[in-house]
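So this first bit is one chain, no partners, the form predicted alone, shown in structure tokens.
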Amino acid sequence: MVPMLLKNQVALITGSGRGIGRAIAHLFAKEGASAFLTARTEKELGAVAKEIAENGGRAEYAMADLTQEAACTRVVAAVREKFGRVDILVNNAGHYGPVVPVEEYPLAEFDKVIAVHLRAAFLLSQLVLPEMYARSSGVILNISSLSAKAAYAWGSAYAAAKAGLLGLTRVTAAEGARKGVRVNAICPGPVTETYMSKELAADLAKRVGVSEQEQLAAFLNSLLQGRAQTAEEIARAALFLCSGQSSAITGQSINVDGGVAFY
């Protein structure tokens, strides 16, 4: 039998009722761990523990708003409470926001994307750090964006949020490699199966005045496999990054794009 990669690891993972998050916590409680999922819509997070559970694995939930400070403390104090502690930290919560140019961008709109994506990442990365640090051994993933080092319109408060979190990634990096603590960041391209990608899709061929066909048909083929990523490819990828297997990479940010960056 081929061990379990994650086996007797506690992960915490955000934004994890759908889409990429959900396929990382399927993944990864596949591979042995006890996957915390928190997101905002608890109905959501219900379904995808029951789907663990029923599949003989182990997790737990609770919803969160994780723009607000007191939110990501609860959540983290909440894994400490279920499985006593944190091991690996996946921040992938986020939204897009408004399809938007910057001089039409409402500033309550660019501070709530700020926040959810960069802000919650940083300050999960604060409550996690201390223990990792303690123990010598830990894990952080910053779930970013292609967006984040292409240049595409109408999208500048997501396309900062996710620039930042490799800025973020790097020092945290830096910071933590000789504790013991490694930090990565994955640039998906387009996982069309998601929700905000289906909701992208839809607002970007309305500003252009094409069908939502012709302007997705556009966009992959300006990639060089021709074709969206899968939510389960950013899983596998994700499970490499926070497994054994990648213990000489700290400080990267690993495109799953089929091929549009290459820095």
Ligand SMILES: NC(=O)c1ccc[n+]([C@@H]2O[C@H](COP(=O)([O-])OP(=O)(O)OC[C@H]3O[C@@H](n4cnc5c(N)ncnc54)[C@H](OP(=O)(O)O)[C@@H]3O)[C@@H](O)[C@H]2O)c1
The other form holds:
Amino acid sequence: MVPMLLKNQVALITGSGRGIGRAIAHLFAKEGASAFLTARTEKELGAVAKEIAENGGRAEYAMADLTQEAACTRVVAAVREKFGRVDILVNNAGHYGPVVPVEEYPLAEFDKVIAVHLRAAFLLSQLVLPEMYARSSGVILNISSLSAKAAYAWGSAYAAAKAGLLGLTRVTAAEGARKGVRVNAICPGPVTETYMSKELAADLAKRVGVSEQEQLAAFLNSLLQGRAQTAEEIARAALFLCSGQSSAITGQSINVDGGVAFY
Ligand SMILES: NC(=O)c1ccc[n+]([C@@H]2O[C@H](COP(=O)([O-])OP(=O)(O)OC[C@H]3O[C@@H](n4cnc5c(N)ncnc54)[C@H](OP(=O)(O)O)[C@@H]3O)[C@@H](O)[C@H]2O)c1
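In place of the form predicted alone, the structure of the form predicted together with this ligand is requested.
Okay, now the whole complex, with that chain kicking things off.
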């Protein structure tokens, strides 16, 4: 039998009620981790926790709006209460925000996008690093985006937050490297099955004045593989980066984009 890659690990996965976070939670639980789920929608969190339990895994959840500092603190306390510690933090929660040019972007929306992707990742990292350092062991994975590396119009806050996450990844990796903590990022391309991606595709099609099918086909055609990535494919990269299989990898961003960005 192949040994489980995350046996006895405790993983806090944000934005795990659906989409990529849900796929990561499922795969991590299958590989032996206790998965702690969080997002704002209780119904989705409850459903994922139930599915994991039905598959023989361990999962707990807490609702939280991670744009709020107090909610980040509460979530980490809840993981410790349920599972005793945090070995793995996956910063995945987020939304795209308005699809508008820079000069029309509402400041309040800009702040919200930065808060959920970048500020929450920073706050949650602050909260878990001391215990990881104390054990000389831990992994943080930040879910960034192809948008951090390529230029797409009408998503300034999103691109800035995702590029900021790569900076945060490298600095945290530099600080944690001799203390047993690895920090990496994944830059997914279009994972078209998710709520965020569908909503974005609809907004973009409207703005460009083409059908959603045309918009999507043109975008996918710009990837070497010419197809979307799946949440499962992102989860497999996440598993690699959060397991001992990637023990010498830190401060990196791995593109899971079907061949678009080459740095
Ligand atoms: N899909 C893509 O093409 C793609 C490509 C590159 C990167 N990504 C990144 O992958 C991550 C997951 O996206 P996805 O495509 O899986 O989208 P999704 O299906 O919409 O999932 C987003 C998750 O984040 C949670 N969330 C959003 N705002 C939150 C907040 N303020 N506080 C707490 N949780 C919040 C959502 O739950 P609630 O709404 O219930 O809070 C949901 O569970 C995001 O960081 C996204 O930027 C996605």
